[in-house]
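First comes one chain, alone, set out as structure tokens in the form predicted alone.
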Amino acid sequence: MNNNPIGLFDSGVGGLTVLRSLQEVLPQENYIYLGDTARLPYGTKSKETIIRYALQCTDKLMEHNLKLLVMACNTVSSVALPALKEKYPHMDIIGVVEPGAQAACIASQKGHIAIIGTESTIRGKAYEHAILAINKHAKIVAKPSPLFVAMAEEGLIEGPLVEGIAAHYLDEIFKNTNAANTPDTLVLGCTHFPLFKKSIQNVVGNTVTLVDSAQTTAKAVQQLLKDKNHLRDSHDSQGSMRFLTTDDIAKFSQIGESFLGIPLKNNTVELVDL
């Protein structure tokens, strides 16, 4: 069990930010990542479609004898978690919403938290429910920011255009209100969004704390494996990474490199059909 891989999936390459954070804290682990690039983005799909896609991705990953599954996608985490746990009751499954909500509550001094994410994530109010379960007095403002996903998948992650889009979404929350009504914490409620940290911080200002659900999810995975004594021995060799995609291996490799921070050779990526 300890040597079995950790599985992750996302609609595209955004979930690689979660894998990158996992590699930083658990470099000895084996990983298998599925990016459903043929059907992205998930964030504009119906709840029923998202659940169906999530189950198909999970079924494919379960073929590889996982020891833990990470839904490296805020949209899926906010919509499909109950369905996945019902089908696979004996599998440990971690989403990115709960860890992100916990980190936001810890980070916010005022209890005033802003959230950006896909349309489905924001519409489902998963972050609001998770935050209010921790701090019932929290004040929350949420805004869908779908253009960031398309920009990230195209590798457009910085520059005037990116900051312009960030300002389009965030100025209403952070610039057009008085200081007392301005959130002090912003949750990047999509795994694509950490790539825009620098641009977003430039727009909202340095007094606002950005919460990256990828980093908090990695810590949650580390703690769960430690609690269950399922960590791979740190004295073993460096863990392996395997990648699956449902469309265009070359593009997955090219764009994925900016998310993962290391080169991805085409021969490490396998094309699969769901």
Second form
Number of protein chains: 2
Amino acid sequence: MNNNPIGLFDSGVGGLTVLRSLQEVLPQENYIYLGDTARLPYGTKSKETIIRYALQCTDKLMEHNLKLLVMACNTVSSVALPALKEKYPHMDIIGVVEPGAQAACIASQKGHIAIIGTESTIRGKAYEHAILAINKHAKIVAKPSPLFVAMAEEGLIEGPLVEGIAAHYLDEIFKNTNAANTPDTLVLGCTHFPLFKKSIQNVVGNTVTLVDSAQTTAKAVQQLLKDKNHLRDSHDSQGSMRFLTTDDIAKFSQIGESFLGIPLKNNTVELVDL
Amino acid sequence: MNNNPIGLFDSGVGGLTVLRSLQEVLPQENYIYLGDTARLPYGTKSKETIIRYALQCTDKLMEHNLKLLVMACNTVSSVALPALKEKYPHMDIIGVVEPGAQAACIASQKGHIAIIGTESTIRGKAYEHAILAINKHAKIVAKPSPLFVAMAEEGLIEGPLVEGIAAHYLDEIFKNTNAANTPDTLVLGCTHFPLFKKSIQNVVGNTVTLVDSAQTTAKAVQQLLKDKNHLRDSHDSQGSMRFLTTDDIAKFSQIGESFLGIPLKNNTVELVDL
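Please supply the coordinates for the form predicted in complex with a further copy of the same chain, as a counterpart to the form predicted alone shown previously.
Below is the entire complex, every chain and molecule, led by the chain shown above.
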């Protein structure tokens, strides 16, 4: 048994979709989530800057005596995971890319998989490597689609304009004249993108399976804690949630709710300076 | 005469449009420009965070013995100018909002002016105050249009999708059934937005005058330096340009060129850590 909290970290509020899935699977655990909203987005920044910011955020979370750290951000998972594991060799760190790649390989009948994400996630090629490690015959196409991040932050998540932007990114992959050359699975490789599921599905069609890594990441966390016998002693049932943010608390709570799916009280959110 | 450099500061590369106008009016001056690309955008962040970052950037620029500081960013000019003037009471600091408001008042025949900008710029109401200080009868409508910033950074500046997004923001202001209730002038209240002039003009129609503050800011700087007799001794004609950035140098140079309008050499750009 280990009653220490599970730490989660994202550049903003997108990683709350991962916390939501974790809470469904492991409701008895205590969670502490850090969103670096003052410096978001990470996905358009350089590898060096992403690693520097990710290390600062991890240092802050490590003050809370974590039993496990979840990089609830595709960009950080793609770019900074080796640097974090090097700095904290004794900490269990789980990213969202490997669980997402596993989900994609299970979902894809023909092993033809498309990936969308931020510029940095796509440039880092972590999804390609993770998918090919599972299925070396997989055929992969990857495309950065950064506007979705700004749209999510603006609360613009459906309607003709959103579908127009989805088509702008996805038509060249999915509106192929030869259906045999079209992927059957699309990885939503950014924690913001599940908000656009409906619009994206309308654009790519119902034959394409959309995959995100929130649920599979939650299952990977559950498995690891079980294997190590580190699940929380759950006599007092429901665990707690705490939030750290680097920018406005009220905005974090307000936008965060749509990602977390349950009310997010201002008094559980603390402002931190990195 | 004063041969010290003029400092410019923006959250990213948008302020290079102001530098471009300054260079046209005052080619003999030396310029040093800081773009805080690691933490951009500022326009979606809280007032407190914008002020904190603006003070850090200004501190860094002040190391270069400036004769004048230009806040080449609408968000910073709207939100942080009083804090900067308080910290540096003896430095001449010029923002882009007052020159933009002047340009709008001159352009508008009927004193009915629309403003678009980032969330923080619009929320700060600095344009409204500056316009009303010039024309107290002005009728003003303001609308945040943050997606334009992400689009500019992606290099997506014209075409049907851009016009669709422009219409999303502007139709409710300009597609009025009663033409008498429609503004005749639109302030592009973000240094990124002049890139979209063509698309925005297509959406609002040719009867609307688009105004940005780059040129009027340059003229305000010229006037101030003349009044104080602080123009550079111009015997050696062309001045220099130096750039500081907080993220990747190559990306700054590459994207910066489209804003600056002339080649931006990597060896004039220096990485700084704030």
